[in-house]
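Single chain ahead, written as structure tokens, the form predicted on its own.
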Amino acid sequence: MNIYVTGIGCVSSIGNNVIDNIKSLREKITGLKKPIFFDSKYASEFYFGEVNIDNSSLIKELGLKNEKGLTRTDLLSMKAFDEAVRCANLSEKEISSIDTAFISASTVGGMCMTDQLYNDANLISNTKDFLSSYSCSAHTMKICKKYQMKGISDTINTACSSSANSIMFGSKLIRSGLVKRAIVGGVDSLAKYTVNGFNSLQILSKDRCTPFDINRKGLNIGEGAAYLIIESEDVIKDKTCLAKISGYGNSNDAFHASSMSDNAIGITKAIINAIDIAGIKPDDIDYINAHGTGTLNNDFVELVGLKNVFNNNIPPFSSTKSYTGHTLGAAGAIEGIYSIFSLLHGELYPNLNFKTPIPDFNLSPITKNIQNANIKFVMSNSYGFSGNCTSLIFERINNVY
């Protein structure tokens, strides 16, 4: 059965909206700055993906200001969510239909309240308005009462690779018949808690992000939501489709908590079993959205990867997280409607920042915009803690957005 894409939403620090997102990667205009809204003591130390938007703001523009305890993370998944459904086209009986799942992603969830949330249950505060919004599946909950979704729902957390293992799973609900359609994605949104974890793994960077270059320093973090509407052909009549989701794959190297093996086991598998499923040969590749995160381990595992796949043929890739940063559990529906921005227009957009090749592969990323570029097959890559590797791959089906 083919599934295809059929609605977009995006916001994230280069864009609040698709086509913004769209123009910044056109104009190579990053994200990556001091943030001015996230309130840390890393704000002035390290750079991030802030979205330029505040929560009064966001609040005002959703039409939510009688609305309690939400957190930043419920408001940029409804702006994403809501973005989608309008492009697609969703009525509000669709969306609630039983036959439309949401399976929505997060690794911080209401965690961006932790403050607020302590307040809240030691009665410090006035209010107990955030204690049902701590968990990750809060902003899930909080959208399906919203549009009072009745279809199968869930949130996934598996750290970076979260919000692509909803697309694989919406895909997989289709697939079997259990759902006619899908709202799949993912949102997360600045944190401390998340700040202070990776800062003591050691791994942020006070510059902007290098992704595969030999001088890389590290990451930065973003935030950010997208989700994608996705549709067997069963239902989709005359709407415009955006792209066709031809492969996934998953797999884990079960190697450490925080890093991948040398050997890129998990990566392989997930490259080759996406590829499997889609019922192509690795040469079919066009192009290649990589993790690409900056780290040490990272980018040369993600390279090791490739490698064992295309040997020396690997496609032309490059890291989009040097625009948005790492949005973690966002970073795989993000990336995964760059890929598609790249199936539509034929282009291709460079990884920021890159200068000298990782010596043992001597690969450069993509430095510049290609325009004009035959592209059929797109390959989104996301790799999360405790090596949990997935690859997807989007088909062009038309030219036009």
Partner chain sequence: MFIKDTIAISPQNTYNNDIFSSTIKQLYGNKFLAIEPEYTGIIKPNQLRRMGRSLRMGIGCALPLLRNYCNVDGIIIGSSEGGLEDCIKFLNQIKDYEEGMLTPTNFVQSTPNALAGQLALLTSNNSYNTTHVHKGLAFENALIDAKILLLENKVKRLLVGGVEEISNYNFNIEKSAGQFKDKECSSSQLIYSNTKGTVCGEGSTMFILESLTGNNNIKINDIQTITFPTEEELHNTAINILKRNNLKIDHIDILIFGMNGDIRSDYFYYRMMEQLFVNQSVLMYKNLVGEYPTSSAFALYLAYNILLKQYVPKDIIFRQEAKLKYNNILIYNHYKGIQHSFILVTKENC
Contents of the next structure:
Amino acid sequence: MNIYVTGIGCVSSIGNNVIDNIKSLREKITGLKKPIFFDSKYASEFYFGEVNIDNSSLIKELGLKNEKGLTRTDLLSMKAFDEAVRCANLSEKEISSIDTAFISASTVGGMCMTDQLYNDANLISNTKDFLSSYSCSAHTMKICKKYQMKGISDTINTACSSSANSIMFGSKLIRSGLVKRAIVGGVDSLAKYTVNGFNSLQILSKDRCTPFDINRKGLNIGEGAAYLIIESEDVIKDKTCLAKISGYGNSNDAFHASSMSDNAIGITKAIINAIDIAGIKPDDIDYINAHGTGTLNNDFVELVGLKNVFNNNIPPFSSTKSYTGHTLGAAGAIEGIYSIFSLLHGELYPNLNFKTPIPDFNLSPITKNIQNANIKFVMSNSYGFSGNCTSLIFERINNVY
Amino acid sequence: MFIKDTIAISPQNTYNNDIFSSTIKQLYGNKFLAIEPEYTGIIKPNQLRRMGRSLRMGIGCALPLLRNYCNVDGIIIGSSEGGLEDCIKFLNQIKDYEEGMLTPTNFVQSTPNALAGQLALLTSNNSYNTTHVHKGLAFENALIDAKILLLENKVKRLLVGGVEEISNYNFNIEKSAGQFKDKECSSSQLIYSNTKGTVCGEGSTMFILESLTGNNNIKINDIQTITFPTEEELHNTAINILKRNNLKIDHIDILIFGMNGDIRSDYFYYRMMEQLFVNQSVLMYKNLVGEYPTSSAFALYLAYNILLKQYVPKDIIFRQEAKLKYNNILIYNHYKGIQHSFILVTKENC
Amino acid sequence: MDREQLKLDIKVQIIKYLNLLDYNPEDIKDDMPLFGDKGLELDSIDSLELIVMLEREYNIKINNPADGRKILKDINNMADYIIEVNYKNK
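Right, the form predicted on its own is done; let's see the coordinates for the form predicted together with the partner chain.
In what comes next, the whole complex appears, and the chain from above leads the way.
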């Protein structure tokens, strides 16, 4: 059973829609800067990938003036969701159909309102507007309500691999025949909660992140949302399809709560499983959109994993987190969409800020925009805390042009 | 998929005792707290020291199962909120120390996938590992995930479970939102209270699920969820799940319904039993464990034990119809009248 | 606070911060390794907890986690470092 991507929607620090994201990737414009809207002690200290639109403008744009309790997470997810369903031309009837699943993902959910949550949890709040806004699933429920979606709905939280896993779960639901189509992806917005969490683990960089560089100093946190409409070959008819989802694999590294094993067990197994499901060979992978957060541990172990699978024939790779920062629960879906851009336009996007390879490997990511690349299979990697490793494989559709 | 085994930590004496052979514990208050076992024999002190309630309860149930049934091909957890107490501890640190130097343990432990990750870590399990957090359908989605995985031939055995903890954080927030009763309530009155709100519950229920039938032949035949249904759509969903499994309404021997004593949303259950299932015994379970998003995992625990032992404890009977043998149980639960689910459990005759 | 008192205080704080349920202060020997396969068997997250402990309880800032590991080798090292920093500050 083939699974086709028929629509995409995306908002990140490098663009408020799909087209603007492509433009920034092509023109090597990073979204990492000192944030304007995010309120935190660290706003002036670290770089962030902040989406360049404030909440009240989002509310206006989405036509939601009379609704209460909307968080930035809700708004970003609704924006990307709307773009994706428009792109796929889904009717309201198709969206609410019992044959359509909605699988979202988030790690911070409505806890982006950290101060309001503190007040509500400690019973010192003077408003009741946000009481049902904090859970990871709150944004999913609000979108379900808006579109009266009745089918399978879900929210996944496996930390930073969350939306890669929502793409995987949606694909499996279609392949098993339980649904005909799925809207899959995820969202996270900047939150004191996560920024302080990552800071307590001392893995935030004070400079713009430099994935795969010997002098990398940690990650930058970003925000964003992305959704893909994926449909079974039985229902696409004459629709324009953007790509195929050919493979997916998940494995747990079973090593440590917040770091990866030196021999990259989980990473290796996830890649092998994805290649196996796709029914291809490692050699068939033409490009890898790496997880590449820019932390000492992740980038080293990810390269070990790539070595384990590809030996000395590692395909061209890069981390687009040098543009967006680490968008956590949205990362898998945003980078999945960037992988689809690569397939659609035959171009590979560079890893910004890279200078010197890690000596153990002497491997350099792509540092220039490559055009007219003949690529058929792109792999996208996502790894999360608690050892969660997921790889996805997207495939070009030949007749799309 | 077949249920091979199950362990529960709940506000009842489910962990070390068989609630089917002893009396049900009467509870009183607005929180029905789980009875936690002595973990020292199960979890090493060096690991236990960092675990909050939901992690402890989850690992306390899952680890003995993972040790008894080796080679599990996947760990799938449903938990709406994960480690809430850790979450609020970290939140309070952010405020109290004004975003200064904070200790990371609460942050790392608060993520809902900490449980699935820890289980993989403690048993060196590199297989499929995921966590569904979709409120009142978090456990159902874990079951759907498991069902798909077991249909793939390579996979034979999974650990699947649901866990939720009561913390000040969710209790205060849900209380402010009107989810719980104003007055304290006893477990025997809860379902018949005729007032707004319910009682906050918690617990951990873990299952070993297998693709092949074992010695007890108890099978999860089907799972169906529906969100924002009209009543007609809801009843049709119930009928469809039976049809799909070649069953008629009369084939259902027992219904386990999720009444929680909230008059604002219990009518879904009453109309279902008055209009659709008029001849069946109806059992209740939230008088035993309270209300929480993954409570349907406890309903499945009861269904498994009833089919296995062919016995129904009297404290959970809401409406009784005589039956000689129990083969088919339909669980129907909803969360806040929005997320509805059906789980069909069958004892296959050999 | 003299050195012996300080060492006892550090042990009490470590037990509190790391929630070492089965330890009393006297169980932690002064030269017992805190990290690795022997001794207390603490890990990298614990070391971050102890760095926060040093800041909150003894007013000592460690910016580089690698330095932290050296200072946090055992109770003797921690006590020496705290005394040294306090002496310098005077």
